[in-house]
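First comes one chain, alone, set out as C-alpha cells in the form predicted alone.
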Amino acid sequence: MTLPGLFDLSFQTRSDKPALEWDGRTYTFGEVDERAARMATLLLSKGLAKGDRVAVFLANSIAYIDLFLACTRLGVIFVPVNVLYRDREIRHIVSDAEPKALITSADLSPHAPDNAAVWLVEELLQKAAACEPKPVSDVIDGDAPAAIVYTSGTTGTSKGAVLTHNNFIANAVNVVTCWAFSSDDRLLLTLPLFHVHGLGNGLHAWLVSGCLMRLTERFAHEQAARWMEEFQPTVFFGVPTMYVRMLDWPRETAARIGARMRLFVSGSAPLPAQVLEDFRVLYDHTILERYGMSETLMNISNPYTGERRAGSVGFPFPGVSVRILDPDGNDVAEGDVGEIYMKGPNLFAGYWRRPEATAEAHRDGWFRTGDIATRSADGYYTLQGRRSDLIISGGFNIYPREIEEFLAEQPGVVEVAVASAPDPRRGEVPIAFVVGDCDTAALEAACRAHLASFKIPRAFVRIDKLPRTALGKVQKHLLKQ
C-alpha cells in the first residue's frame, strides 16, 4: 500500500462527512478527494511525471493539501519549503533537489530564485478547478520516494532527507494508534506543513483516522484562543513555545478548553518540565512530549495511558528500535548519557545525491540521530540535548539540558538557552541567555547553591526573546555570534 491507498480509508468510506475546516468553509472528505484529482490532473497536463520532484514554497492553506494529495497520486516527490527562508536559501534546495517547478504565491514570488521555473498557485488553482476529476495513481512501490524534506541547516548546509511512501504510513499508523486517534476526534491544526510535524503527524493523523481537521496558516497567539474556542478541539500538536504564551491566557479560559480536549502534544524542541507543570495546573493536562526527526519522523513517545514523566520523551514507537552507544560504539548502561542510535520503517532512504553523508550518518545499519540522551531503568529516554551542543569545559561534560531546566525553575524566568563560549584556560565554559523579568544575581546564586561548580554559567545575558526556527528550536549558533 502505499499513501493515496491509505488515505482512501477516508476518502472512499467517509465521502459525506464534514472533513477540513479551512477559511471560513467547511469541505466533505469527498469535496478534498475531488479538489486533489483535480489538481493531479492539471500536474499531468503540464507534463510532471513519477520520479520528477516539485518544490512547494508556500504558507498553510486548502492548495498545500491539494498540491501534495496530487503529487502522491502522481509519484512526484513533494519538497516542502520553509516560509521564512529567503534567496539563499531557496535557491539551495532548488539547486539541490533540481525541482521541474517552485510552486509558490504572489506575495511570495519575489523570493524565488532566477533559475527556478515558478508556477503561481494562484494561478494553479483557477486550471485545476477546470479540469476533470479523474482518478489518477502512479504509485505501486511503498519505497518510492514520498517528499524531500530538508533539515534546517543550523549547523552546515541543509540536506535533503528522503522520506519514502512506507516511512510516512508507518509514522502515521503509529501516531493513529498510539495516541487514541479515532474519527470522533477534533485536530486543530496551526503547525507549518512545510515541517514534518505538521505533514506527517497532523496531516496524516487526519487523514487516516477520518476527524474533522480546522487548519489555519499558523499559530497566532492573540487569536488562538478564540479559535480553541469556537472550534472545540479534542486534539492540539503544539510546540513549546505556543505553550509558553498559552500560560498567559485567562485561567476561566483555560479552564473551558481543557474540559474539551483530550490530547495536547508536544515536539520539535525540548519541553521544559516547568512549562509541563505549569500547563498541568492551568489547563488539567499532562502535556505528551514525543521525540521525531526530519530523517526519521516519530521515534519516541510518552504513553497516551500510563505516565506522561516531566524531561522524558518515553518509550520508542512500535517497530523502532533504539539504542544509546558511547563514541566507541558500545551500549551504555542505564542512566549514563550516550548517543541515540535506532532503525525501524521510520527511518528515511538517505539523503538526496548525497551517499557518504548518508553513509556517516549510519553505523552498523543503524542510524547516528546526533541527540544525546540517557534511559532510565523502566524504559523511559531523556534528551540531554545535540551531540554539537556538549560543552566541555576543563575536562567536564557539560549538557546544557540540565542547566537550562534548573533555570527554568526560578523565579521570573520565561525561557533560557544555555550555550558555550571560548575560555583560554577551560577550552569552553556555558553562558546562560534568559528572557524574563529576573535578577541575575539571584540567578548565579541559585546555580552556586545546587550546581556543580563547572557547570555554573559564567555570565548571565538578559535578551528579549531566544531565536528559534519556525518550529521553535532554538539557534544557539546565532546565541554564540
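Values in this document were obtained by computation on a predicted structure and should not be read as measured data. Residue numbers count along the first chain shown, from 1. Compared with the form predicted together with malonyl-coenzyme A (MLC):
Comparing the chain between these two forms, the rigid parts pivot at a hinge, and of the candidates 92, 388, 252, 401 the one placed there is 388.
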Contents of the next structure:
Amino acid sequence: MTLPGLFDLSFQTRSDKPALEWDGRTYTFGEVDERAARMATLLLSKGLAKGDRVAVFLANSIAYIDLFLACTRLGVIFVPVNVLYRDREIRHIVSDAEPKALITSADLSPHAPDNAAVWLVEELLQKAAACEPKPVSDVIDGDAPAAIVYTSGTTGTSKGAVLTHNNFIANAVNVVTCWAFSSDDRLLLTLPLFHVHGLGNGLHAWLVSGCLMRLTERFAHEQAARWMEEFQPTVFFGVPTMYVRMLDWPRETAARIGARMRLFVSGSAPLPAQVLEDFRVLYDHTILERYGMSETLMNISNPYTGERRAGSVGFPFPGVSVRILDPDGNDVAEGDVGEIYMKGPNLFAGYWRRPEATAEAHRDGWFRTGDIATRSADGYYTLQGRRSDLIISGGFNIYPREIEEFLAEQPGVVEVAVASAPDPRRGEVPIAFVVGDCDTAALEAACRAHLASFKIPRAFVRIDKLPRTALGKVQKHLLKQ
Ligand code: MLC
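Having gone through the form predicted alone, I am curious about the other one (the form predicted together with malonyl-coenzyme A (MLC)); can you provide its structure?
The complete assembly is shown below, putting the previous chain first.
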C-alpha cells in the first residue's frame, strides 16, 4: 500500500464529513480529495513524473496539503524546506536534491536561491482550480520514497533522510492506534508541516483517523489560547516551548481547555519534568512525552493508558526494536547508559545519494541515533544526552558546526565556537565565542541575512583564545560556564 491508499480510508468513506478548518472555512474530506486530485493533474501537466523531486518552501496552508497529497499520488518525492531557511540553506537543499522546481509563495520568493526553478504557489492554485481531478492510480510501491527530509548533519551540511511510503504508513498507523485516535477527535495543528512532527504525526494521523483538523499557519502564542477556546480540540501536538508558553495562560482558560482535551503530546526536544508538573496543575493533564527523529519518525512513546513517567519517553512503538549499546557494540546492563540503536518499519531508507553517511549511521543493520539513554527495570527508556553537540531551540535542531563554518568565513574572525546556553522558553539557544578583530554587530547582521532566525546566536562573546584540550579539541563545557 502507499499513502494515497491509506488516506482513502477517509477520502472514500467519509467524503461528506467535515475534515479541515483552514482560514475561516471548513472543507469536507471530499473537497480535500478533489483539490489534491486537481493539483495532481496540474503537476502532471507541468511534466512532473514518478521519482522526480519537488522542493516546497511554504508556510502551513491548505495549498501545502494539496501539494503533499498530489505528490504522493504521482510518486513525486516531496522535499519540505523550513520556512525560516534563507538563501544559503535552501541553495544546499536544491543542489543536493535536484528538484524539478522549488514551490514557494510571492512573499517568500525573495529568499529562493538562483539555482532553483521557482514555481509560485499562487499561480499553481489558480491553475489547479481549472484542472480536471485526476483519479488516483496506484503507480508506485510502498518502498518508494515519499519525502526527503533534510536534517542538519553533524558535518555542517545537512543530509536528506529518504522516507518511504511504508515508513510514513508504519508511523501513522502507530500514532493513530497507540494514542487512540478516532474520527470524533478534533486536532489543532499549529506545528510546521515542513518537519516530520507536523507532517507525519499531525497531517497523517488526521487523514488516517478521519478526525476534524484545524490547521494554523504557525503557533502564534498570543492567539493560541483563543484558538483552543474556539475550536475546542481534543488532541494537541506540541514542542516543549509551546507547553512553556501555555503555562502563562490564565488559570480559568487553562482549566476550560484541559476539560475538553483528551490528549496533549510533546516531542522534538526534552520536556522538563517541572513543566510537566506545572502543566498538570493548570490543565489537569499529564502530557504524553514521546521520542522521534526525522530518520526514524516516532519510535518510543509513553503509554496512552498506564504511567506517563516524567523525564522518560516510555516504550518502543509497535514493530520498533531498540538496543542500548556501549562504544564497542555490546548491550549495556539494565540502568546503564549507552547509545540508542533502532530497527523497524519506521526506519528511513538512507541519506539521499550518500552511501558513506548511511553506512556510518548504521551498525550491523541497526540505526545509530546519536542519543544516549538508559532503560529501567520495567522497560521505560530515558534519554540522558547526546553523542554530538546538537542544540535544540524551540524544537528546531541546530548543529553548531554549521554556524561555526559560516562565522569563520566572516572578516576578522580567526576562530569561533558555538555552544548552547539554557533558555527558559526555547530550551536552549546558541551563543557564539569569537576570537579575532571583528565587529560583533556585523557578525550578527551577517547571520540574520544568511541563516534561519533560530540559528542566530543570541550573544556574540569575544574572547582571546578558545579553551582546548591537549589534542586541540575545543572544550565547549568550559565555554558554557
Ligand atoms: C518560529 N518562527 C516561525 C515559526 N516558528 N516563523 C514561521 N513559521 C514558524 N513555524 C519564528 C518567529 O517568526 C520568530 O522569528 C521566532 O521564530 C520566534 O517566534 P516566537 O513567536 O517568539 O515563538 P516561540 O514562542 O519561541 O515559539 C516558537 C515555536 C517554534 C515553538 C512556535 O519554535 C516552532 O514552531 N517549533 C516547532 C519545531 C518543530 O516542529 N520541530 C519538529 C522537528 S521534527 P523572529 O525573527 O521574530 O525571531 C523532529 C522529530 C520529532 O524533531 O520527533 O518530532
